[in-house]
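Form predicted alone, single chain, as structure tokens, below.
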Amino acid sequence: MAIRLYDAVPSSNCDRVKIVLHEKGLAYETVRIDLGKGEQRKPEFLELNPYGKVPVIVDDGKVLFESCIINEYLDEKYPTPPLMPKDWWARGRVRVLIDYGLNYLHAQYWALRGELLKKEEEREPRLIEDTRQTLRDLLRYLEAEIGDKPYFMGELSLADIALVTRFFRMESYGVLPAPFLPRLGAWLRRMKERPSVRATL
């Protein structure tokens, strides 16, 4: 039985799971959840995920939610190709990078997103540019972490997959490209070339 993915478009969280599914060549079917119509708050969906959020997967009748948790599950159950390093410390580093990129940057990212969702005449241009610059400064850590490696851990890992969908949003919000983040710019271009990523763009 194919994996069932409760999906929404656009959704960077859902895209994160779809990239892993494509990297592993796993068959899946999607159930589209219309967030604009509030389908994520219907009782039948809340039985699957009490958070009322996508993505959710059902695999062999078992339910999981939260994209990064889903992706670790998929990597452990379907280990080819592996998307987590074998070394215990390196596995911890993957989780640290994901936490930094998704959680530590979240407040500034969410503030910028909220401002850009306003009507143009209601936006505060200075606040937008200040928040963009704050995010660029926070990204210096990831610029240093990737160094000269093609991917954050050398080989493609769940860190790259977790971060890239957030980076797409930051690119569309004008945070990237930035002249002092050339390695992240090159990494983002490299990620866009992967078939799994192109399938979700």
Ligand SMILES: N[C@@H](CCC(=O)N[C@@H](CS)C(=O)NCC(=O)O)C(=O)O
Given for the second form:
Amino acid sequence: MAIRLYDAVPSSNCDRVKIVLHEKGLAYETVRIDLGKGEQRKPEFLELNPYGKVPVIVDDGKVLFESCIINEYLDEKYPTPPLMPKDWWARGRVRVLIDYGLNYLHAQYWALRGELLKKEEEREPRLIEDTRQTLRDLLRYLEAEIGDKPYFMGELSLADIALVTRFFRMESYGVLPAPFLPRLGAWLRRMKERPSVRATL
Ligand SMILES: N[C@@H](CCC(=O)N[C@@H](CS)C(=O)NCC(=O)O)C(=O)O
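Next, report the structure of the form predicted in complex with the ligand; the form predicted alone has already been given.
And the full complex, kicking off with our chain again.
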């Protein structure tokens, strides 16, 4: 039975799971949740995910939510091609990089997003520019971390996949490209060329 994915469009959190499904060549069917209509708060959806958020997957009748947890599950259950390094420390690093790019940056990212979602006349241009700059400064850590490697851990891993959907948004919010983040720029171009990413984004 194909994996069922409850998704929404657009949703960078759902895209993160779709990229892993594509990388692994796994068949899946989607059930579209209309977030604008509040379908994620319906009792039948809350039974699947009490957080009231997509993505959710059902695999062999078993339910999972939270995109990064789903991705680790998919990688463990369907190990080809592997998307986590074998080394224990390197596995920890994958999780640290994901935490940095998604959680540590979240407040600034969310503030910028909130400002850009306002009507143009209600936006504060100074706040937008300052927040973009703060985010660029926070990204210096990831710039140093990727170094001259094609992917964060050398080979493609769940870190690249978790971060790329957030980076797409950052690009559309004007955070990237930045002259002092050339390696992240090159990594993003490399990620965009992957069939899994092209099929998803
Ligand atoms: N940490 C969650 C975040 C999921 C999330 O925020 N999903 C958004 C769509 S991208 C959502 O369902 N929002 C609906 C809502 O908050 O009401 C994950 O990684 O899966």
